[in-house]
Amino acid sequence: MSRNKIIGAVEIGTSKVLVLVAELVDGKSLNLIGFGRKPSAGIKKGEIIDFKYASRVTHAAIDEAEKSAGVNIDSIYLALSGGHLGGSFNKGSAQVSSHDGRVVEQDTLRAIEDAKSKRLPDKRLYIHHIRNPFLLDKKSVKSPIGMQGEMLEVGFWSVHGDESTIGNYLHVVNGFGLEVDDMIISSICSGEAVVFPATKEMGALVVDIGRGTTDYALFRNGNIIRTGVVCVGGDHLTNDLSMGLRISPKEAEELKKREGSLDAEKLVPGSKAKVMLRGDYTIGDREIPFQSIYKILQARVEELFQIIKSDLGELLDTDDLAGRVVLTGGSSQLTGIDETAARVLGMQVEMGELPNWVDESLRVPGNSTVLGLLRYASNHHNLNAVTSQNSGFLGKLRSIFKPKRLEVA
């Protein structure tokens, strides 16, 4: 194998840690050569609650991925989620300075600097500044340089997070002796995996429903105009079943996977009117009305999409979202969840499909984040004007968390 750049994409999620290793050939083509997966530990709702356990499973997943690839990783890209993430739309402007009214590069830089100048509270750090189109005298333009006008404006959807939470994730990876090249939020990763550029141009809402959180990204005219994280995921469905049916969390999880459904047609009397708790007909197994399962799951799923609808408000305009709502993530596999989403959001909903270049064994909704992260890494920050703050937040935290092998027995 020629020695090209070896990149690793790492997702440290609530249910699993996934690591993909790929060889970037001549900075262009991407060959997937390694894969590692371990059940999560020490992670809850996208945040590290036990550093030792989180480090242990992450290091094991990276080690497994490197061994399957037969090479060591050169650089790491890390997906980031969790309720600590926030965002705001910041606008900046600059008067066109030239005597003939032609926009020059310095004008664009002043408008960009003005938009990025908003300060955050202590212990908060910008992760991404996602640029939207320039406005020249209130008209949208892709590249204003050389055009004539008076006032130049630009807006950024700026994503920020908690400094200590971000630092914990960096420290976990650094403990394997690797440095994180960049972080990207999970919703953008998922969008890269399941939404084609043409669909982004038409406008689309990507919703990634994981085990601990749900991440979403709203695209309009090919640009990301809003992202968000809702601390509701598959675990909440399991917990609701456990409490509502008075069964153990383990039984609830197995019941959800086997019989969980939002298909209203199953509510009619018949063979599915009742289901067995375990299905093995041993002592303790019992019948449970399907209607009870349906109502419990329906209430929580409706709540999830109501929260997203409320968060987006007037931005959820069907005229600007011809590309529809796209669902992905491990917990999006619940039967009928697309129909519930369509009813609550008032839009057409479809299940996301991963691209054909992905091996069939990996082409499952739960892998969309790490696969999208790998695509982002291969393009090296050039997707949809997403600019990270490497010289800022990562530079600051790297000075604290130096890559060094840690023993986490």
Contents of the next structure:
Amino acid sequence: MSRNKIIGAVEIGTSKVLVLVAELVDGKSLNLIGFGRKPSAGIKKGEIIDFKYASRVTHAAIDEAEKSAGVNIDSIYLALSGGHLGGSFNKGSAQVSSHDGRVVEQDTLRAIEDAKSKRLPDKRLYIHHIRNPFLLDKKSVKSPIGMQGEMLEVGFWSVHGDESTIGNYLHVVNGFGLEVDDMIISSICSGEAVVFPATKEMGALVVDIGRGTTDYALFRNGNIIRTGVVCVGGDHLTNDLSMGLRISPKEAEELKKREGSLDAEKLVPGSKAKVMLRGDYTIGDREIPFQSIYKILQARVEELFQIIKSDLGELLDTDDLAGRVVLTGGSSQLTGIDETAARVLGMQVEMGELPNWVDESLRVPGNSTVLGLLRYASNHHNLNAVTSQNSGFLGKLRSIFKPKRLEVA
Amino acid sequence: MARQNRQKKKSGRDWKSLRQAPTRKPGTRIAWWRRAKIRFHTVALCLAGTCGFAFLVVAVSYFTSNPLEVNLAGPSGTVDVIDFQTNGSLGKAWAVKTLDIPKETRLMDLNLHALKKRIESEGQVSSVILQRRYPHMLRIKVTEHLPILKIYIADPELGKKCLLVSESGVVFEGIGQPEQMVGGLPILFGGKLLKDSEGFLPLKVVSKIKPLLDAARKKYPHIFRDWNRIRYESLEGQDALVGLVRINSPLAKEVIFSTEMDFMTQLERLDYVLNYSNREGWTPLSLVDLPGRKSATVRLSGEMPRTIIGQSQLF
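To test you: the structure above is the form predicted on its own. What is the structure of the form predicted in complex with its partner chain?
Complete assembly follows, chain above in first position.
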């Protein structure tokens, strides 16, 4: 019997709350049917600072999306970001137990159990355990079962976050009468949207520059090996311009959008090129040296990429990473940011492109997280559908006659 | 399972361990409206479902007890069979004669409307249903007027004739009525019998005496059985409500009822008077005048009228 599920992808960001509604037909195809967007309130650097305002804008966005779709959402997938997110790489190992030295399922489970056994400090909760490839006698293998070896190792990149912050996000959605089916960190979502599988195999660093935070995820051999959040975003650029040029934050935001550029070609040494503050030649409008804007923005953006480079350390070794840096997010639209990224990170940089199945009006870098979230949700739903087939009497009966499926990570 | 639990316990808590309560109090007005809308739709859906189910139950029970007669058209042949059904005395021979359907007429070629008119032109017929039953049968279902009285007329066209009267006042000839039944019907006098181009008009007077006849037939059949003449006299003109009903029977040459008084009370009085008179050997009585205020007046044959006081002061 066919069953169409209505899923909602929600991103509660610092600048906006985005909601996409999609119809999942028979767990296979995804139809985008609704969209809601509201300017954010009560959120700072990816964390809720005013529950009431955050609830109000989130509910308004979900309501708008439901109305545009003409249906009620069944379940919510939520993108998570913020400085509270952290991660740790946990390794586990197990001796191959069979007498002939071939790896069996029990060995993989023991290695996984060992890797996941690391406890978190109080008030921290795991969000994802992202499995890296198995190592059999230090050699990377995709599926070790049946292979010969002595020592099996596996590593997990485990993302965790603050319990109360995560709880706040859940309660905002619960307050609308919906339950959060899954929670995915923003960098993984953006990676789903803008990086092709082939690029992930080659290795790629996805950097999603938002308004309050910058999320990144490092892919190698098709796996996510590291994620992170830097609490620097478009707001910091605005703030720097406001402070540096002694203008209001509103004027700084408009100036950044209109004249903000990191394009070095525009900057001739000793140039006295000037731009107008507001551009409307009204009272209070004045000339500002372009060089000042450039320098302020350049300093902050360089700092941002330096932090990412520093966080990733040896993982960013370009010998291992044949791929490229993919920039996305609303603040990645700053002219010349790709050149700065390439210079600091020492890698080829490209701007993320959203897939063709997305409507033209939605194909903007600021929507990459929520679109990737939806894509993740559809894949995840399929996995759930497979596992749920084995529940219940009929499912158990079916599982008796089916070969067992190894589920790791 | 135990291993999975142990693994979970060892590996620390994940976000799914947090309790979600989406059914709690809505967080904002938008959420409140949404919940109210969903609840309203749910209730409306339940009501519609219940109504639909109830309708289905009623419809099924109705059609089970009153199965629809489905006439399926099939090949049409000549009219070979006439299936005649009636609640009265008309017979199939009368129907065949009245309809006069030519031989070799095909069932499909019958003009049912004209045939219906032909049957209904007979005053004894109240209504008729004609049905084609393919391939060869014409079904006729007749509902007749049933006689409760008879009248004698002397018409310039018809001559002297006995006609029957139904409880709705319809006057008809009484085709096929058993003689014994016709002989036992009381004769109606009084009232004006009118005629138009289609025949006699219903007798209005019947509606005034019908309650008396119904009550007598139901409660006092032994008295009703003996009534042989009934006359209605209007006191204030033809259409007045108040009138007298005069009845002749072997036990009392004349019994007077009034439409102004409850017929059942008057019948009780008559029953008492007749019983009393029988015991006393006074029958046949000359006159019983029932509609007195507290009493009935009785006149014995060849004597002065006297008043009989009932045991229960009923009169």
